[in-house]
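Starting off, we have a lone chain in the form predicted on its own, written out as structure tokens.
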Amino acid sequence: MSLNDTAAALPAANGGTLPIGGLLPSSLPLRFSAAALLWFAASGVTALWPDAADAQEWERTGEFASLLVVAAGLLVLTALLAAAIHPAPRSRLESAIAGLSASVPWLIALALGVTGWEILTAKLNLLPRPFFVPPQALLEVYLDDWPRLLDCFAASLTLLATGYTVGSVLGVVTGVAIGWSRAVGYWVHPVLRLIGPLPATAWLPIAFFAFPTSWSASVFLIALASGVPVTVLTWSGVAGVNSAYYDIARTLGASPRFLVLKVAVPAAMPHVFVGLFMGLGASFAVLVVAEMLGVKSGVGWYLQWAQGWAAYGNMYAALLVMALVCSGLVTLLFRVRDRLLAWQKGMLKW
């Protein structure tokens, strides 16, 4: 039974919620009106509530309490899309409603939380300094030093798409070679057990000494972070392809390289995106430290800046923004997956 037949078929008798449209519940508007008001008190009290005496004044707290203020006025404005849409039909806007309907308990979650965050640090001085900011602090940092984010971000995707991309081309060919043929399996099999459980910053100091530039050295960290599962990923794949696919082709006249292209690859493709999942967690984390040693941009070079000058502000705000990158880059990849792999999709969730 799909969603829109589930809540059709909700009771409105007995104090059964109403449905509106067939989707919305009835009591959606309030739950709305609810997390706009919170959003609204949290801009009352960053805009009223004077900051402690004895604590840093924040240039950006008008601008903060504003975009409190735009937040609470959107939360309004679904409120009252929800409440007016007309039972029939079922319109995109209603579906797109529905949908936000179950992030309302995280937005009422985060306005007390921006609420709590904003009274502990700028109102009251409760959390020690300059450890902990306000969350104007963050905005400052949005508005007055983004060409350096911006430039910092920039450099770091960059060796990141160019650190990734080799190592899983690199693990997806080994991989395939070490599950296809057992000469190359013999010579090394052996050797990527002997390097594949150590971290890949386990190689920093062998790595700058061996490569002419830090860039390439932290290209090849990256390589061998994201590298590593992609090929054992791939490996398990194809040596786990059964082999009557191979027969059937085989009967039919399938060349070796047909084998490997249209047989052993497709049908290894889910573990191969696992492995590109593993490989893509891990090449954040070298990502981090290989810019930390060396570079002259870069997210780590941002936050290493940032935590020598003790503008944490700086710091949370670089880390914010790299979290909801790093999260929209899975997000992609998981949509290359569901789009290649649709017999599978929603098997595997982000």
Contents of the next structure:
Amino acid sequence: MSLNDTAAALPAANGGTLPIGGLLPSSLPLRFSAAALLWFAASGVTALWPDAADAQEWERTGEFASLLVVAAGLLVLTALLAAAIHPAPRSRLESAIAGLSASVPWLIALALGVTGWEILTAKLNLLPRPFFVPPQALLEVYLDDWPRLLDCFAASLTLLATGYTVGSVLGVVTGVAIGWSRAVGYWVHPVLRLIGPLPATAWLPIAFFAFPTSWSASVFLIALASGVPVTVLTWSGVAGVNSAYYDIARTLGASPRFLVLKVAVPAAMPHVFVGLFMGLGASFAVLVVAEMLGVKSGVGWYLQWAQGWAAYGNMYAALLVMALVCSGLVTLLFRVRDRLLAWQKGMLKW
Amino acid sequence: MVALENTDTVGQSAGMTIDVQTVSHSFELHGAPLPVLDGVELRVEPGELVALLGPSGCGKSTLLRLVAGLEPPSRGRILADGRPITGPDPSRVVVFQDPTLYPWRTVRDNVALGLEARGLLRSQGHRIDKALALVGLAGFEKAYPHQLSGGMSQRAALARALVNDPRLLILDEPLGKLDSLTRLAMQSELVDLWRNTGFTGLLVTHDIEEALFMATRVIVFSGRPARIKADLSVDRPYPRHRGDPVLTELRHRILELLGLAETW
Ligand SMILES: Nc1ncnc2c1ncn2[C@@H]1O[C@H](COP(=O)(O)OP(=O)(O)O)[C@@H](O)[C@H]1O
Ligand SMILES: [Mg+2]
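Write the structure block of the form predicted together with the partner chain for the protein whose form predicted on its own appears above.
Now the full complex is given, and it begins with the chain already shown.
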């Protein structure tokens, strides 16, 4: 089949998972085959085209080509399955495969992108080195440097989890206290207004000097970065609670403790989650900076170390994993929110 | 709904006596006092269902909030069974015009609110299902408020009140936001509930017909600051008929008192 066939078939691609029993486009196996073909081509280019003569020969080229063949093979398998289930999916697996058809354009674009990347770097050496490396250089890092990468990610996640948990918990408690108590509001509000807008990284020099270890200083900075938005949003959530909710609970015999924990906090939850999302983003930023400047471990340190040695392959490899981890954490927070705030209607889907 | 065959624990309570003694109340508005209630004197006997009528903004809701104990009156005092009211109490429960169900709780958990707040959930939890059945919401325990219609929400709010066996049920325009068909149906249901249980009822409404169809007495207030203009006994047996000529006559009198007789 030719590329033109695929292009013609693409506009018909339907999004999302087809319901069981829903009609399947007859071109589906062809589309998966087209994608498979392109992944085979990417593999062929990587394995058979010799690396540019005026530059180094890259390691792990064979392994990378094999990986591409595996991807292509999986797509062939999918195409065969898609052909077998025509015309309509009858099981969960079949409808999942049908749903994959929406990803075909992405699968094709990725194959083309990898091929182009491979050609521009390893094969023709058109991009300035050492800033640009071929994809197999990333694979090389994952295969050879994974213990150190794993250590760094473990260190970063520990630091992030500690700082973010401390910041979130303190933020919720402070926010509720300001929203609830006039006296607390009187004293804390001006302080919050003054230091809240200050970027947490501005405290970096003082923090590393004032705390016994750079690790505890970093926990403080991350807690500050995540705590401020959580505090402000929790506070605004509590302040905005419909006063009739309190009236109802009071006439039914609720204690002040009940009013805080069972009325104010759940009512403010949608706001609290906005703060938690903002805090998570801020804590990523502070985490990397703190690791670069102070902690000398973790992903931030790894990135800087890689740059110092001009090991750009290591840097891209770390960045890729970092993107996946950060995105995964945001997704996780969305899942938690969806579960806790299932009572809300019209929620944003991530 | 309603018909209580056995002596159910939900919805059996002796009514409460409420004694409003020369109560005046004012709010602060733009730095100046805004008088809202002016020497209100009102005694409600156990088991009565008293309707409060008056121009919008005259102070009816304010009076109800004082009786509920949500605010103390500026002057005068209110006695519940002879003891001064110092704060809210689960024996005096309010149902507002807005159902104000907690959106994060299911219908069942909303109805459970009072029991939970008083730590009675474990021992008295079985009353929740009875209260839900009483208002015709059996089967909707797991629904969230946004999944209910206006009438169903108000029934849930009613169940949330009734599960506590209130001796005084304070109703602040409870049917005001419902469509007219639902409203007529719920008027009868509320009367049946009240007749079957025996609580004292205080009902604010802006619907004269509703007041006459439901109440044993109708109190007519003046404009703000609210003063009692008339205290009319509605001495008709239940179930009442909307076309009852005695009620029609009373309706005319009330319209006159409210200065709306020319619309008759
Ligand atoms: N918390 C408050 N602060 C200031 N003014 C209030 C407050 N609550 C009610 N009022 C005023 O008191 C008057 C009576 O209100 P309300 O009792 O709600 O009237 P209604 O008879 O319509 O129920 C209105 O003019 C209202 O604006
Ligand atoms: Mg009112």
